[in-house]
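What follows is a single chain, given as structure tokens, in the form predicted alone.
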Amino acid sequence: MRNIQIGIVAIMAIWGKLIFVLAINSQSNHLGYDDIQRAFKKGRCQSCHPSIWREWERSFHAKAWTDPIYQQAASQIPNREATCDPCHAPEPVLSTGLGKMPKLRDADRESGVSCLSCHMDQNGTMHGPEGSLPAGFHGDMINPNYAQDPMLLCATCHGQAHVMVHNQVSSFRQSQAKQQNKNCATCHMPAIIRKQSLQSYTAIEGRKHTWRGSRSKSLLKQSAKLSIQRSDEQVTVTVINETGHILPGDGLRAVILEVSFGNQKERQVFCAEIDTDRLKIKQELRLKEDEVKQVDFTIPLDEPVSAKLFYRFLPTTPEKEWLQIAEATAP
């Protein structure tokens, strides 16, 4: 009789701990902010998200803070830690508020702008798009921010009006590309089908997470046109601005238009005069959003005309070095 009693205690005891385990279980069925963060240094989104992680580990949201170019362009800026820095190793920017410059973050920069920069909150939650599975290790809401419209979440660090020499988003908001229902995801984030996850059954739509940009040459051969229009020596030469925001986008970078006719060489350069602060703009020369310029010139009827539009990365980047974006000639 002592024997089942204390086999009914053994059983009451385990009973007990199980239904402690459950009730802790279901007030925290998923890792809350910190532990996200750990996770994430040890590689968890990866091991579910491996195609996306791929494409993230490409591309220079997760160089933004190691890349050499911008380390010796920050080193130039004063108080770099206010200005250019938290943009480049966010903390997760739904946690400060969409649009609104995020907060610089203390450990791990050197992952730059990573998966939860842009996907969780305050809480851990995981935010994206409809379509999204539901999974275990995280919570998950569907954020319409994220197909609907992503120039908020772009803008928090594209769309800063105090750092005028990096602010894309305000200029895109006037073009003709916005009253087309286009967006940023358009042009840098193109659609793409495969599976979201491991947990995937079978491949969706969704976007590519590479943010092609200023260093992609086939992005940057479709950002202008160039033509040329003769009417005896009166020569136009016309510049299209195609990307649908300011071009350059940076105040560091240039398009450079060169007119070739004899034995002449002209050339106009398209770039921001940046202030001695180095993020105000003294003088905007950019091409703005949906721009036709026109630049004319009186050439001899005998001299056959060409023009060539180049990107120039850098006021230190060799003439060499320059991308030749459109090409245009005329007898």
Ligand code: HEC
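Requested next: the structure of the form predicted in complex with ligand HEC (the form predicted alone having been shown above).
What comes next is one chain alone, with no partners or other molecules.
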């Protein structure tokens, strides 16, 4: 008797599962995880989303693996497959979980942080903002972690507590920019109105996939304000961090203040001191979010003062290649 009961329960369970599977399949004939990966490699994403593809292809997300500066740095790290590579060639982050440490991909590492790294879930469905029509080619799912606020998506790689050298999210969380409802995309993915794909009929608001960073001179010029206040011999030079996060955002960079008067030149370096064989921060001397840094001098009345702010890309960047990002003078 008991065996028969178990048998019936088992049959019902199997039927239930079958009906469930059939229901899913009749709802969507979309490609699954492996098919989408093949489609990406064959260039299908590019064929329907050419503008976004072009922007991504030139961005440092596309180059996150091939970037020679990255490869050089990672080659110094004994256990790079565990400590470095997972963020530079990640499995789709929706499949590991937003905010969790990414997993290293086996295949196709050359495509770095790819479309699939950011958009695809474990079923091959693309998550993103609300569109103008169903995608058709692939499954689509509206997910507020894209258009509404992508911070958690970005935090997966730009906010790991054990990788402070690449962490902008921790400082951003305390910033005025966050209080003013700005997010990572506000400054790094400028808004644009266009058709999302070649199959779309209507242009709607989306965002450029350019991720301008410290290689963009125009963005760097927005990173800080520099001014000089003088009353007689008392001179105060003020630097204000306007990035919404720690400045410079990456631990390998530096911002250098140079103040000149008479035949003197005073310098102050805002950077992190890094342990190169692990990329850990030994000492933090960067400007905090919204920090107002004031440096005082006593300077003879007949000596005019000038101040310059430079951006140094890497510790090895020669002085003549430092980029001037702001300037101020006082008579």
